[in-house]
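Shown here is one chain on its own, the form predicted together with the named molecule, set out as structure tokens.
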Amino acid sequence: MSLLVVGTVAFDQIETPFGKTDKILGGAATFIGMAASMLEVRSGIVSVIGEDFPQEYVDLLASKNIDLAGIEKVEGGKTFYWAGRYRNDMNTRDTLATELNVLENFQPSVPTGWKNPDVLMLGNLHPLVQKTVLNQLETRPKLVILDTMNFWMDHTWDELMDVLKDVDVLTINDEEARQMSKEYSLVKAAKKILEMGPHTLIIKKGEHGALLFHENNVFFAPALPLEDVFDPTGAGDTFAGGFSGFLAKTQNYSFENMKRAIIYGSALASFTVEKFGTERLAELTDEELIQRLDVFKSLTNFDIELD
């Protein structure tokens, strides 16, 4: 049971109605890896950082038993930097800055020992980097999941469409699904996207949960109604980490098991939004996760008699 993760390891600077951070630890692969570590699955990250990346952050990731051999450190380079501001509804955010820095010339190299992962989680990153990693593997993983965002649709559409052909599951948010399919209805959007390559599609709807589409089946998982969402950054990646981690751990890639995986992803994401950045994930305990999974169970459990 192994999970290889590709994605950014980053500096994030976040503004919400609750406050503003300095440059803190962020990045898609960071959130994915930290979420998956809660599932005790063997995981490794392929990414790139600059010389400015603090040892303290490296130590934090290593303490979560994430294999960092695939993270290249560029001498004299600057780490990928992203800044975002959330509006009052906490669902809409404006990107204030995206500095690719070391990501610009990144040539990923999958370390020996990671060429046969069970599950490959291609986190949000340049689609060519995602494709290069897939091509470096010796055997095709049992499941390939890809996450992306509007930035890559705007700048690297053709490359994205190309890598999508080799992917099993795509995870995107509702806005991105609409942009990708040019359809407003998410059901119509899903139909179109499922013709682009993946056999399964997850559409994340923030505080409104997530939809799982596979052939003619649809499943819906709610998000936990929280009194205060403090910082949604990384919720989508945490979700992806929980989803991919659960599937790598259980080695069952059926639609039924994906439903469970979605609940794990949603439960983990509900923690991430409680504090800035990775703060909440870093301190999360197994007991807290189990309790929250139980809350999710009761949230959707009902009895109905049909005749």
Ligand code: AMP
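Right, the form predicted together with the named molecule is done, so what does the form predicted on its own look like?
Chain only, nothing else included.
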């Protein structure tokens, strides 16, 4: 049971109504890997960092039993950096700065020991970079999951459509689903997107949960109602880490098991937003996760008599 994660390991600087941070650990691969580590699955990250990346962050990732052999360190380079400010509704944000730095010329190299993963999680990157990783693998993974965003739809549509043909599961948010399909109804949007290549689609709706589509089957998972949301930055990637990690651990890729994976992803994401950056994931215990999963179960468990 192995999970290969491809994505950014980065610096984030965040401002929300609850406070602000200096540069802290962030990046899609970081959140995905740390979330998956809670499932005790063998995982590795393919990414790039600069010489400015602190050893304490490397040690944190290593302490989660994440193989870092695929992370390239560029001597003299600077790590990818993003700064953003969330508005009062915590659903909209303004990007204050984006510095690609070493990510601009990133050419991923999959380590020898990771060329046959059970599950491949392609984080939000240029579609050509995602395709490059797929081409380096010796055997096709049992499950390929891809995350993308509206930027790639705007600027690299043809490349995105090409890589989608090699993907099993696509994860995007509701705005991106509407843009990709040109349909407002998410049900109609899902039908169109599933014709583009993936057999399964996850549409994330933030605080309103997530939808899972596969053939004619639909599943909805709620988001946990929280009193306070301090930082939603890594929630979507944490969700992807829980989802992909659970499937890699159980090695069951059926629609029914994907329902369970959605709940694991949602439960883990509900922790991430409770503190800034990776702080909550870093301290999360197995007992807390089990308790949170039980809360999710109670949200959707009910009896009803039908005539």
